[in-house]
Structures are given as C-alpha cells and as structure tokens.
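In structure tokens, the next block holds one chain alone, the form predicted alone.
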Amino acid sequence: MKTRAAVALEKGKPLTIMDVELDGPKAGEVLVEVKATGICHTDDFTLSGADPEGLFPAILGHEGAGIVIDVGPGVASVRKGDHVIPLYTPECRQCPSCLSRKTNLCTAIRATQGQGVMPDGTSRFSLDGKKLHHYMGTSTFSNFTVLPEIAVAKVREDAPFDKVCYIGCGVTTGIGAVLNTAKVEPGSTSVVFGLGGIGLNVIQGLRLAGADMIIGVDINAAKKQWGERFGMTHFVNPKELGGDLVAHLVNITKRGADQIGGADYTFDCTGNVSVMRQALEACHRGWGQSIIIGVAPAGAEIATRPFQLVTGRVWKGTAFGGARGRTDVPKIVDWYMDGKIDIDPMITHTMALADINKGFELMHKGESIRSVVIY
C-alpha cells in the first residue's frame, strides 16, 4: 500500500514528504493508521547527524498514537479497532530482561530495531524498491506504520490522538523518570536541569509525588512561568545568577539542624555533559540521587571528583521513564484522562504532515513545548 510519510533521506537534511510503499504486517506484527505525532527532540538529533546509530534513509518518529488497521497472524493482544500507543521502549513480558523486574529495557528485538529493520530482518518501507529504514521500531512520520505487537500498548478510545501521543516519549519520560527511577518521596526537595517538555513533565510528576521544595533551572528566563504552571515552587536562571550555580542550589536548600544543603533528587533533562556534573555536585551529601533523562552528543563523556561518589551522591541514567510500556502506558493515559496530569498546554502547536519541518525550526527556536503532527 502507499503512505504518505516525511522521510530522512540525509542527514543534516530537511524531511521530504512523499509517497511511499509499505508492506502489510507479517507473523506477530500491526498496521497502524497514526492519527497524530509528537517532534521530539530525539527525532531532531538522529536527523542532525549527531546520533551514531542513526540510519539513512528513514522514516523517524517515535511519539506517535492511532488506531489498528489490520494484524499478522498470532496477534492476541490486540485487535483491528484498537486505539494504539506505539512503543519505542517494547514490553515482551518473556525475555530475561522483562522477568527481571528489575528493567523496563526490554531485549526482545533490541539488535533489528537498531539496525532498523523489523524483528525478521526486513523493513516494511520502500521507495523505488529500495529498503527504507524504521526508526526506533515506530515511524509515526508516516500515516500507517507497521510495528510488533509487543511495541503497541492498547488505550482508552475516548482518550483523543493529538495529545496521548505525547504520552508515547516526553510525558512518560519525564513522569515516569520520578515515579519510577528516582521513587521521589513526598516532602522532597529537587532540582530539575532544563524546563522543555521533558522537563516540565519531570516538574509534573514532581508534584504528583508529592515533592516540597521543587527547583526548575533553565537560561531562558520565558520558561519560569511554564515551570509555575505545572508546579515549580523556585526557579534559577544561571545566566542572572552572578555566581556559582551548584553553591546557589546547594545553599536554598539547606533545611534542619545540619544546614548541609543539597537536594534529595536532581534531574538533567538537558544533555548537556557540564551540566549533568552540576546536578550531581547538588545533589545532598550522603543520599542524593541524580538522574540522568537527556542524551548526550556521541563520544561526550559525564566527569566528577570521586569524592562526589565517595560521600554517597549517585549517578542514574533512565530511559522512557523506566516505564513499561504495554502495562504503564495505559494507565498514564487515564490519568490525564481523569485530570490528574495536564498535556494540553504543552502542545503548543499543530499542523499538517506537509508543515512537519516548521515544528523542527520551532523547537531550534525555542517557541515550542511540543509540536504535534495531525494526520
């Protein structure tokens, strides 16, 4: 069949919308119609050539939601109908990473959808006959996509397509990075490195766990009154600060008889090596934790003074939240559903497949939360 997708033919190139083909789903595999799809800034950095595993050419896009169109044979889990979430992050439930319990990372097709291929080694796209690559198992920039059922977690259909795709990446990351990395006790103080869409999501889930002082830290002082809006109670901006940015932090959040200071739990959402060590050295003495969400340039390597280690500090990475996607998914879209998270705000714009490059210059900007592609 054809679909009309906006594929990355180089990199370091702007989309092109075209026509392409796309083969029907095989053994264990969906086709999905994309109603809707986030620009995610993961997206931006595989098209810029920054991402060592990014391949050419490809239909990128991970942040996406729709509905079943049609499944392979052996598909139990999911039916035509179905509103869908497609899951870059799988959820097998049988592969030794899964019965762990101990990871969301589940392993059942990392090595194919690396490669960008299906699970059988093959790729459903092509143009002129020639294999297109998927991308991180989803392609939402394309209006139908085929991904294994394990990669598709089920949704209410009242939930509406233009904002839970942003459940697929931004919100479930940031929420998902408190709630289940970090587990975030009420009463906490945090710091949260970059108010993007990453980072208001962290702010948000802040709140939901409770967290008593929560600090947002951004150069772009527009972004104080986003952090305000979803529940940031201080904010810093370094480029108005006149001094050293870990002291400051360490100093308002000094509490009690100790008067130590440093937070329970900081969070980069930047990607930014220099100021990953800025969260860690915030972090308090003894039991801080410092959460590594946003992805670093290919080759840049993370560097602090072992006593930073040494006096009980930790480093820890998080990828999608440590969200299982197929049982957690779900539940984050009754809870916007039920209002207890806010998305809409976020969107800050929308716009058809032919304007996709535009939500890309928007985000270089920074005059967007969250572009939204709308089939």
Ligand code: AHE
Given for the second form:
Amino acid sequence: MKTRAAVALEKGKPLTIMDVELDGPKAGEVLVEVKATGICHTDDFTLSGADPEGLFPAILGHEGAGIVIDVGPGVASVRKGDHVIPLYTPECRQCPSCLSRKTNLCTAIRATQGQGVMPDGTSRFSLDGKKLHHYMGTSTFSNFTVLPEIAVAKVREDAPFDKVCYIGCGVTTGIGAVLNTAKVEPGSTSVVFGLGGIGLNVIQGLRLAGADMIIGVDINAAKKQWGERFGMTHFVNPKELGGDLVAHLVNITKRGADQIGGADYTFDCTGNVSVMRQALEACHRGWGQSIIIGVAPAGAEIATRPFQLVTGRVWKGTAFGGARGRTDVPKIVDWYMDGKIDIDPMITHTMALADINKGFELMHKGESIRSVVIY
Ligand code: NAD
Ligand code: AHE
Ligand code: ZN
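Next block: the form predicted in complex with the named molecule, after the form predicted alone:
All chains and molecules follow, beginning with the one already shown.
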C-alpha cells in the first residue's frame, strides 16, 4: 500500500513529505493507522546527525497513537480496531531483561530496531524500490506504520489520539523518571534542569510524588511560568544568577538542622553533559540521586570527581521513564482521562503532516513545549 510520510532523506535537512510504499504486517506484526504524533527532541537529535545510531533515509517519529488496521499471522494480544500507542521500548515479557523485573529495557528486538529494520531483518518501507529505514521501531511520521505486536500498548477507545500520543514518550518519560527510576518520597527536595517537554513532566511527576521543594533550572526565562503551572516551587535562570549555580542550589536546599544542603533528587532534561555534572554535584552528600534523562551527542562524555560518588551521590539514567509499556502506558492514559495528570496545556502547537518541519522550527526557537501532527 501507499502511505503519506515525512521522510528524513539525509541528516541535517528538513523532512520531505511524500508517498512511500508500505508492505503489510508479517507474522507477529501489526499495521497501525497513526492518528497523531508528537515531535520529540530525540527526533531532532537523530535528524541533526548527532545520534550514533542514526540511519538515513528513514522515517522518524516515536510518539504516536492510532488504530490497528490489520494484523499478521499469530498476533494474539491486539486485533483490528484496537486503539494503540506504539512503544519504542517494547515489552515481550519473555526475554531475560523483562523477566529480571530489574529493568524496562526489553532486549527481544533491540538489535534489529537499532538497525532500522523489523525483527526479521527487513524493512516494510520503501521508495522507488529502495529500502527506507524504520526508526526506534515506530516510525510515526508516516500515516500508516508496521510494528511488532510486542511494541504496541492497547489503550482505551475514549482517549483522544491528539493528546495521548504524548504518553508514547514525553509524559511517560518524565513522570516515570520520578516514580519508577528515582522513586521519590513525599517531602523530598528536587531540582529539574531543562523545562521542556520532558522537564515539565518531571515536575508534574514530582508534584504527584509529594515533593516539597521543586526547583526548576532553565536558561530560557519564559520557562518560569511554565514550571509554576505544573508544580515548580522555585526557579533559577543560570544566565541571571551571577554566581556558581551548584553552590546556589546547595545553599537553597539547606533545611532545618541539616545545613549540608543539596537536593535529594535531581534530573537532567537537557542532554548537555556540563549540565549533567551540575545536576550530580547539586545532590545531597550521602544519599542524593541524579537521574540522567537527556540524550547526548555521539562522542560526548560525562565527568565529575570520583569524590562526588565516594561521598554517596548516585548517578542513574532512565529510558522511557523505566516504564513497561504494555503494562504501564494504559494506566497512564487512565491517569490522564481521570484528571490526575495534565497533558493538554503542554501541547502548544498542532499541525498537518505537510507542516511538520514547522514543528521542528518551533522547537529550535524554544517557542513550543510539544508540537503534535494530526493526520
Ligand atoms: P526541549 O528542547 O523541549 O527542552 C530542553 C530544555 O532545556 C529547554 O527548555 C532549554 O531551554 C533547556 N536548556 C538547554 N540548555 C540548558 C542549560 N544549559 N541549562 C538549563 N536548561 C537548559 O527538549 P525535551 O523534549 O524536553 O527533551 C529533553 C532531553 O530529553 C533531550 O535530550 C531528549 O532527547 C531527551 N529525551 C530522553 C528520553 C529518555 O527516555 N531518556 C525521552 C525523551 C527525551
Ligand atoms: N541512539 C542513541 C540513544 C538514544 C536514546 O538513548 N534513546 C532513548 C529514548 S529517547 C526517547 O526520546 C532510549 O530508549 N534509550 C535506550 C535504548 O535502548 O536506546 C545513542 O546515543 O546511540
Ligand atoms: Zn522522545
């Protein structure tokens, strides 16, 4: 069949909107009509050429929602008509990683996913007879896409596609980093670096967890109002501080008899390795945990004095907020439908697929929180 898609023909260039060929689902796969997709900073990271796993030409996009149109042989967990959210972190429930109960990083199909192909080693997408790569196993910048059955979460049918698509990455990543990875306790002090589409969801996760002090750090002054809307209690703009950021954060997190200072939990939502160091060093001696969410370019490395870790600070990372997609995503959709979490205000822009490059421009200018393409 033909499907309309935004194709990344080469790195660093805008996407090209065109009709491409899509083969139907093979065994264990499903064909999904994508109804809406968010544009995440990670799509931009890969398109820019900074992603060591980036492949071109490819169909990017990993934050979608849609309807199952067809299923291949052997598919048992979903059927035609089901509403689903594609999962770039699948959940097979059988691999050693899934069975470990220690990680959400299912390894059943990670190798082929990174090679831009389906688990059988071939692509369903082509253009003029030449292969187009899948991306993150999802390729939601195509009106129709094929996914492995283990890479879709079935969700309730009354949930609006143009909002719950954001649960396919940003919402789950931010809230999950707080609840699943950090396991933040009520009364905690916290610092969130980078108040974009991920950081604001970390903030709403911290509010859900009952954190007392939620400090937001961003070099864009406009983010103060955004953070406050979701539960931020203090804002620091490093550009306006005029002093050492880490020392300032340690100072303002001193509480009562504990005059050592430093946050119980910090989160990097920038992808900048210098910020990651600040986030680690702004943690409390003895127990502070810093969670890396941001994705850094090929060749970038993190550094700190080992003394920071010797004295009890913990550096952790998280992908998809530690969420097990088929199990956790339907629950997060319920939280949204029940009014427990906000999504609507963060979707600042919507557009047709033909205008998807405008969504990337808004992100570059820092004018959007999330842009969503509606098919
Ligand atoms: P975004 O562009 O919407 O937000 C980034 C924010 O960081 C902006 O508000 C920007 O002003 C701020 N910022 C930039 N440099 C800063 C600095 N030096 N100090 C303080 N603030 C600074 O991006 P996003 O969609 O929120 O994504 C954030 C990061 O998370 C990206 O690296 C993205 O690739 C990554 N990400 C990771 C996962 C995961 O599973 N680990 C999932 C989604 C996104
Ligand atoms: N390919 C990159 C890494 C990109 C990355 O870390 N992706 C996150 C999701 S970001 C979503 O917006 C992820 O899921 N990581 C775990 C995994 O298995 O990829 C690189 O640096 O090579
Ligand atoms: Zn993402």
